[in-house]
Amino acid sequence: MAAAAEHVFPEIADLVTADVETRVRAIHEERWVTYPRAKEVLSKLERLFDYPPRSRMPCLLIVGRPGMGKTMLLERFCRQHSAVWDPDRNCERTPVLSMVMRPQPTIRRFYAQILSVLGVPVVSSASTIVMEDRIHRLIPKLGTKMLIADEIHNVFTASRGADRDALMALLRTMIGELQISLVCAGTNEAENAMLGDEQLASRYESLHLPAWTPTTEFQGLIGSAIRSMPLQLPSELNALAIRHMVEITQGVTARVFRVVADLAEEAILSGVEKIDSRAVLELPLAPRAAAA
C-alpha cells in the first residue's frame, strides 16, 4: 500500500485517491468495521459453533441496549457461515439459522418463521404438529448447528404469559432434541426474564454489550471508525475530545459510526481532509430527556 494511504484500511486505501463524490457516497455504504470488543463476540460465537453435539448443548445471550451493535454482530457471523449448497444431499446446508423474534410470538408463529427463514411454502391449514415434525426433519437434513434469535426481548415484553411460557419452554426441550445450541440477543430486560427462569439461567452464558466510557478500548473503536473513512490525511483525537465523543454519543456503538461519518464527510467537503480535536469538541451535546 502507497505511503499515503498508511492511515487507513487496506481495502480502502484506493478510495483515497477518488474524487470527493465517490468518497463521501464511500462514507455511508455499509462496511464491517473491526475492533476489540467485536472480535471477542465473534470470538465466543465461534467457539460455541464448533461445539460437539450433545443432549445439553451450551447457549449464549448477547445483551445491551438498542445500537451497541448487537445485530450487526450477528449478522457478520452469519455472513461468515452463510448457507451453501451441498450437491451429494442436492440440498443447501444451512449451518447457522438466524431470526428475528417478532411481537406477540406464538408457538406456531414461531414455526411458521423458522419454515419461512428455510424458504418453506407455510400452508395455513397445516398444524402446529405438522410444522414441528418437519422443522425437526429439516435441521439435521440441512446441518444446523445453531439457531439465533434476536431481539429476544420481544418475547418477555409483547406475549401474554401463557405464550411466553410455551415458547420458552419449547426452546428449552428444541435445542435438546436437535443438539444445536441457541444464541439470544436482546435487551436488559430479556437478561432480567431468562436468568429469573431457573433452568434457563443454567443454560446460558450472558455477554453483556455495555455503553462505551472513555477508555482505551474506546479509542480502538474510534480509531477503527475513522480508519475506515477515505480521508487523504491522519487524524488524531486528544483525550479531551475522545471523553466528549463519549458524551455526545451517549456511549453507543451506532452513534459513535454516524458521528465518525459525519465528520469524514464534512472533512472532505470542506479540504480539511482529517478529522482533529476541534471538529469534535465543536458537536454539540445532545438533549437529554427530562426526568418525570
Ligand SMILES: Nc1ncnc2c1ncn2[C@@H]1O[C@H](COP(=O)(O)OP(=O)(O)OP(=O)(O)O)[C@@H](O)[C@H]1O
Given for the second form:
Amino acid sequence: MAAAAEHVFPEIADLVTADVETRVRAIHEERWVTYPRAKEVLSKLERLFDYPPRSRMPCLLIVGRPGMGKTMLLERFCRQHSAVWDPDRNCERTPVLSMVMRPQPTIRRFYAQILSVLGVPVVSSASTIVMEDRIHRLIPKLGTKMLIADEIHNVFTASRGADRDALMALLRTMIGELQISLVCAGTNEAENAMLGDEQLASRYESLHLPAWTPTTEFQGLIGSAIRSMPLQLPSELNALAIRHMVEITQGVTARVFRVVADLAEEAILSGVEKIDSRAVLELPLAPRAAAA
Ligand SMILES: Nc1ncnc2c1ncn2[C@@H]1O[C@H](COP(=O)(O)OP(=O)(O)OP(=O)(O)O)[C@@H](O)[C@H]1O
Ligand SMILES: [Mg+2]
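Write the structure block of the form predicted in complex with the named molecule for the protein whose form predicted on its own appears above.
Below, the chain from earlier opens the complete complex, with every other chain and molecule after it.
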C-alpha cells in the first residue's frame, strides 16, 4: 500500500494521485479550513446556542471587512446544527434559523423571508400580522434557539430610516418574546449603527475578524490552506514570502485562499508540484491586491 501523503490533510490524501484535471478542479472547490480565531468564534456561537432561554437573550455580532470569512463561519456553524426530523414529535426541528438580510429590507420582506427559509408558502395577500402570528407559533414548535442574520449592514445602509428603526425594534422584541438568541454578521458600518441603538448595544458582543498581519497565526493559515491543496510535494515558505503574502492580499482571507489556489494550480500545471517562496515573491503587488 502506498504511504499516505503527510504534507496534505488526510481528506485530501487520495486526491494527490489523481490526474491533473481532477486535481485542478479540486483546488477550486470550497473547503473549510480552520484557524484559531475561527475556532474562538465557533466556540462562542456554541456557548450562545446552549444559553438557557430567558427574556433578555444575548446577541453576537461578527464584524469584518468583505471577504474576511464571516459567511463561511456561519455556514460551518449551521452545518453542525441543521434541521432534523424529530420522530417523537413527528415534526422537523430547526434549531438554527439562518438568513441573509436582503438590501432594503422591510418588516414584511423580513417575515416573508423567515417563512420561506422555514419552507412555509406565503400568499402575497397575507397581512404582516398574519405572517407574524405564523412565525410566533412556528418557532417554538420547531425548537428554534437561534436566529442568524448575515449581511446585517443591509438594514442600515440601504433602508429608509423608518424601515431601519422598525426592523431594529422588531429584532429586539422578537428575540425577547421568542427567547431566541440573535447572531448577526456584517461590516464595520453595521457595528457603528448597532452601537447607536442603545438597547441592542447593551446586549450584544462584537467579535472581530481583523485583517491578517504577518504573525505565526497567519503562517498557520497559509500552511493549512496549502495542506488543503492536492500537491504531490511539501511546500515551504520563508518569513519574507509570508510578509509578501500579507501585502499582496491586504490581509483579506478570501484573497489569501485565492492566491494559494492560483499558486497551487500553477504548481500542478507546471509539474513543480509545490509552492515555494520564490513563486510567492514573484507575485506583483498591485494587480493581485486589486483583484479581490
Ligand atoms: N475558513 C475558511 N476556509 C476556507 N476558505 C475560506 C475560509 N474563510 C474564508 N474563505 C474563503 O474566502 C471567501 C470569502 O469568505 P466569506 O464569503 O465567508 O467572507 P465574508 O466575510 O462573508 O465576505 P462578505 O462580507 O463579502 O460577505 C470564501 O468564499 C472562501 O473562498
Ligand atoms: Mg458574507
